[in-house]
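We begin with a single chain expressed as structure tokens, specifically the form predicted on its own.
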Amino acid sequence: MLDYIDLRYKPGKNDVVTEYYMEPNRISFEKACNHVAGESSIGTWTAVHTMNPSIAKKLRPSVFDINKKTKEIKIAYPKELFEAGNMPEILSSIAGNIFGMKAVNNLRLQDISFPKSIVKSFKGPRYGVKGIRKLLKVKNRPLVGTIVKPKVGLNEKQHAKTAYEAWVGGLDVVKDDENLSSMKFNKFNKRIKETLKLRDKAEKETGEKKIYMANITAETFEMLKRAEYVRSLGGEYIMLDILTCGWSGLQTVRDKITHVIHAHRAMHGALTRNPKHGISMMTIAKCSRLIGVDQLHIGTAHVGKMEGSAGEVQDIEEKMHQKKSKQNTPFHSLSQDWYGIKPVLSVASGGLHPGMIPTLIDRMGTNIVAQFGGGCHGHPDGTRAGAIAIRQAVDAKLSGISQKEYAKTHPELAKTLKIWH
């Protein structure tokens, strides 16, 4: 078996390199690092005779770094071990086999950072922030949206009267909750067709630019389709559960159609939440934000009801949002040049209501979209009400003026507060 610990080795330009956190089974730390540097590579469980020098001369990765106190390690690995531009190899690779090794009790990919030639070969999104605000015509506020709920359960015609309740109370956007595709219930095209005609509705009589964002998930074949009968009826927007439809589903979708892309991370949770094993958010992130997803749910900085430290939240909202993301941040160490792929716009969503609005725009910023989905249609007067408050909430913050004060006016925003505390 080699040995793939360098400490003194430097990474290159043309590394990918990778961040673990690392806890052996009664081995010692070094043999647990070979076993997950060989496993993720060209390695395996002993010494094979088809193993020659030029191959591991060239392909050998290293691991770099050694942190025992805080059991983290770092492993650089040659481009050439990767498929330009095909994801699943590449996560495969760094992020397959190595979690079911006895040799270790638990392990977490906790970042990644791509060369130029990986990053030049993925497409990166579309349209980003700026295109999206361009759709929008709207500069300088958070986006809001909601979610129409009950996730599942209404019919077409009643999804659609939710929609545009919401979009004539002021909000920007509506989209379909991760769980709601085509059921007996309620039917794709015929959701799509009802919820499409009232947003032109709801655009006509307030005056502002409307966004539906259909749920496409399904089989790669069908999502195609049923983005072709989005964009038939003058959608803009679909929606992808990035995770359940899967990588390659996306990276499909990112080449074949010309729509902003809404990125759901449903399932996230199944890869993130043990902060000793698994895959972090921030590696999913950047993976999505090189194939090409406009949008992606990163949580809600603590505010909400989903897991979610503020301080890791705003870091991948950092690395989401810039050209060259900076190393050595307080929840994740790798650096990453984006070289042109554009930005991300992060979605908040998960919990809110009007009154964390303040606290969600002190910690994310106001290059966000902001969803409500109980936050706006469990308002005691209906779902536009709820809508109007989330204007007036993001209103008196972009002034300077309190709530409470606010409120003092503002009578839908007032009953919010008096509900949610």
Ligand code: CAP
The other form holds:
Amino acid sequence: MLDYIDLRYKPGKNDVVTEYYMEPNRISFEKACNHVAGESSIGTWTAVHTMNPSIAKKLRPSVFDINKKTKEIKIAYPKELFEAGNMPEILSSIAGNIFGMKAVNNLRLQDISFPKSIVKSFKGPRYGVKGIRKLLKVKNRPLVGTIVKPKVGLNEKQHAKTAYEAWVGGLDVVKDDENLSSMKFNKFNKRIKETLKLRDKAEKETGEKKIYMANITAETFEMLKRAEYVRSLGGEYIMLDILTCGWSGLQTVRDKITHVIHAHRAMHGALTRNPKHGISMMTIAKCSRLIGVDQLHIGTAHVGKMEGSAGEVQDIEEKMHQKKSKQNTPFHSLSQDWYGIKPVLSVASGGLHPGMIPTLIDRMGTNIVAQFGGGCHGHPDGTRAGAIAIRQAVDAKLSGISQKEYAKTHPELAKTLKIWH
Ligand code: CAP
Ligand code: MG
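Could I see the form predicted in complex with this ligand next, after the form predicted on its own?
Below is the whole assembly, all chains and molecules, this chain first.
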């Protein structure tokens, strides 16, 4: 087997660089490094007669950094190993077979950095943070939204009415839940038609721009059809579950439609949750930004119901906004120059209610979308009151008034502070 370890190697500007957490399985750390580097590029479990020196010279990666204490390694891969613009192939290489090798007990792809030629081969977000804020005509405060609940079960008219109540209560965006597509009791086209009709009504009544994020998650050609239908009725956004749709589906949607893309990350926990094995949310986020989602669920910095440490979420948020991210930030060590790829707006969602808004803003700032499912529709006086309470909580925080104080003159907020602590 080739030896890929070269601790003198300095990654070049044309390398894809990865960082893994790796636990060898009853072999030396060095041997395990060689298995990972080989299986993710040009090697296999044994030497083969068909290998020749020119292939090795041109395409071999270098394990250039080994830290046995933290069990972390860094590998630099020549860009020729990858097809520019082809995310499925890139991940099949550096995030493919290697997780299943007997040579390792655990392996986690923690971070990745792409060279200019790869970055430029992707389109990135069509709108990005600036484009979204321009569309919504909301300058500085967090965008606030809800997910229609129950997740599935309402019929088209009930769905539309719930969305209307949230919009007139003051929310900017309403999204379908991740597992709502087109069911017998709630057909996609009818839902879109009914909901956009009430969206227009809510806009007229409030004088505010309102957004409906229709979930197009389905087979790729069907997604394009559904996006077109949304467009035909004046919808500007779509949402899709990027991991269950797959990277290829996401790339096609990004390339073929002109809507704002809201990326839900349902299923990410199967990859990201285990700190010793899988793929980090940072890696998923960087790949998503490259392909071109406009807004992405990244967690609530430990405020809501989903796991994801505050530090890691803040680090991801930073990387999603930056033009050029520096080396060695607390949770991720690889820098990335985005070469003009627009920033992605971070979405905080999951177990949030109005009382959490001050901490959420302290941890994630105001340049986010904050979404409240149960935290809106679970209000004792219903959806509209829940939406009003959410806006009140944001107004209180941005005017530097404590929730307790603000609640004295804002009954909708007061009621949520009583029931949710
Ligand atoms: C939130 C939510 C979101 C999750 C996604 C849900 O509802 O609609 O899909 O937050 O998690 O189905 O749980 P609630 P993440 O507000 O009622 O919790 O953003 O971490 O991917
Ligand atoms: Mg959901």
